[in-house]
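Given as structure tokens, the chain that follows is alone and in the form predicted on its own.
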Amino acid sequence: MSGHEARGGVQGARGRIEVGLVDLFDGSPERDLAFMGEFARTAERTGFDGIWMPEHVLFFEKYDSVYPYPEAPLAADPDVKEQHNKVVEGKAQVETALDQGLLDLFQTAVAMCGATTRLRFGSSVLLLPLRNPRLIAREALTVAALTDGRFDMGVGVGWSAEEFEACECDFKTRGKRCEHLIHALNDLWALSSAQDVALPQGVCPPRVLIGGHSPAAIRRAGTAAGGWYPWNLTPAELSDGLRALEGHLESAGRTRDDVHVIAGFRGVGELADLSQIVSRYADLGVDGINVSLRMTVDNYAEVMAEVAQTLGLEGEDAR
């Protein structure tokens, strides 16, 4: 029996339920080096699985877009969605600070490795269609190798218009080259071609999870990567979005057992319901759950041990 099968923890239809926190690393004084070290520490001794980290290269004042996630499953009651994000002008937009940065995630994935000895990374998510496919996969690749295959990589679209045209990047073809940028590191990694050797070598890439529940995400999961992502689902959506998936990979010759999937949630509610929506999200098959908690430098270590104590985590001070 494997270490991760060996621990205890949140169990599903499908075995042990990976948990993992979602939360923003933007190197203010107060968010360093040192912070998040001991951020890290402190998942990993509490039991969770790993910490996913968001990516945006912008931010704005105002948006004319619209943020996509405004609403949320409430956890005492995962069948009813409450809106935790502002609305301006009748658009729902991103939660930022006036003066919010963020670091890049792959080097802030590989510095909080360094820190711990099992906890995995992941992107939650990172903006595929922004991307050179010859850079990203030798960027991956590094990371992959830096942190001893603990990273994966989730992927999406994008949603605010102004980022893309900051980075100088046609937004509205932004599906059709996310499904390229895809298919070209499957080619890439699979290293089909001479002129490919300045990747690294022997170096397993990262799992590549795709964010987003559209038709088109769960499509781009089902046939051409190795795992979905979805955010702030009720169980009913959820379980719609998994029927669909099995019906893609059944298309592409493909079994349930050649993907991974991670069902995302803002945690909205009281931290003791956090197992109601759990349960529900673990009995439908899922193979990991992420929850962004919202913690502050003040109580992240006391957040952490509620919440793994509710979820029945098995972390270094249960052994």
Second form
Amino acid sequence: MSGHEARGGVQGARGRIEVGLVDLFDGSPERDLAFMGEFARTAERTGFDGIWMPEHVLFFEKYDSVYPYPEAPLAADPDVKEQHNKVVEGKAQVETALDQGLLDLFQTAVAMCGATTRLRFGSSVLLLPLRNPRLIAREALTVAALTDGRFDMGVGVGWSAEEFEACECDFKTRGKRCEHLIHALNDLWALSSAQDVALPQGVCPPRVLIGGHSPAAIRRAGTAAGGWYPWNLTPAELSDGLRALEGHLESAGRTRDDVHVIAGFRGVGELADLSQIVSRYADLGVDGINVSLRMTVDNYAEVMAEVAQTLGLEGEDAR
Amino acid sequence: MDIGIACAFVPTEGATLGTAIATAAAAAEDGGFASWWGMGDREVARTASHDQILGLYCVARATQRIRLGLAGDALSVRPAAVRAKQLASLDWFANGRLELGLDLDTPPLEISEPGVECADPVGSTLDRLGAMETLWTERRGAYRSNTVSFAGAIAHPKTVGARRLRTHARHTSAPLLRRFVESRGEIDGWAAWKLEPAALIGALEEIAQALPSGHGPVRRTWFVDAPLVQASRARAAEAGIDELVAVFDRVPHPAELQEAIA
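Next, give the form predicted together with the partner chain, keeping in mind that what was shown is the form predicted on its own.
Let us now look at the entire complex, which starts with that chain.
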């Protein structure tokens, strides 16, 4: 039994659930390198399994694109969703600071894993269509090597047409391109392990999880990827998605054990109520749960401690 | 004349990648090296080296002073905004020590996206460098070119001090160099990758001719295989090279670094 399995925490239909936090590291003076290290160590010490960070290459002053995740299930009553994002001219807007930014995901992954010993780091999610497959294949192997295999690569197709245009990528065909790139990465990494292409040797590639819950996303997860990572679903929606995933796995000659499923959500409501939504997700058979809590520089340690206590995470602080 | 290092990020046998780089980087700084360069994209493409940006991240975290550089970034195979963020983040972690070497030639197939032809690598490099500099320096970036366009873009982190990175044009044919210099107006540096001494002299003449009259001093960097550093010193000094860089085919052991700078 691995040390991971031996630890306590949230139990679900498939065993122990990994619990991760989604947060932002933006290179601002308030969230400097010292803060990042302390944030990561606090998460590890309080019993969380991972830290996940979103990706936006650019933000924009004004969006015509609609933010697709404005509604989040309530912690106390996860069958009900509430909308929290601002709506302009009938279009839900992404919530950002005036001068929002995000550090490069891969360098941040190495920094956060370098500050800890057990904590995983994941992308929530990386905009795969914006990448050249022959370059990101090497980058991802290097992240895996420098994090001792503690990096998970959540990938998605994004929602901002403004961002895709600025990144020289066709927005309308991004789903097809994402699928093409997943296959390209699988092929390159397979050739690399056979030493047929010039890529770093002896490194296990990161687990690739497909973000989103569209039928295409679930199909990609079931047929080509190492996991599925939906966001802000009610338990009923998650259950439907898992059933669809099983169907795709079966048709691809795979089983549920071949994929890692992480349900992510924005924490809405009282922290004390988080156990309700977490237990509902856990009972459906997910392998991990990620929560975005919008923590501040001043309150993150307290919030982590309270959530850890609410969920019964067994970090060093609880022992 | 400064002495620098460039290497493929392949760890020495028995060492983990991060430890090998951190150990070598600390030894390089203590040993008096001026810089650490990641190899160019075209060299990396044909080796088992790890990624240059992430390798340099490890160098940055293990050092305080030495300059960090990329010896030949092929902007023609990368979206500008994606590369701008990677470089700005590295500069942030390095506290403003990053410099950018540019490869203006046709990119090798190994790093070109299948089905995407790069008909004008200098043109796309110029377009993308301009776009990156806009994102690094403007609060709300607006840029329009044949390759990349955006408006109202918010890019953070920026390079430290919201500055343009010091750029080094890697030696290529005289017409390409001339076009690059003319379009940019000025360049900070020029770099020769493993040129034979005789070819180096000719290359220096070409870059001198490519510069417009009145152009300020251009830093000249010469990359040579590590075993050739000692033998190349006198020739480099004679030719007016500002920095001689020892190229290793893997992360060097501290003892090898001492040998290179002795």
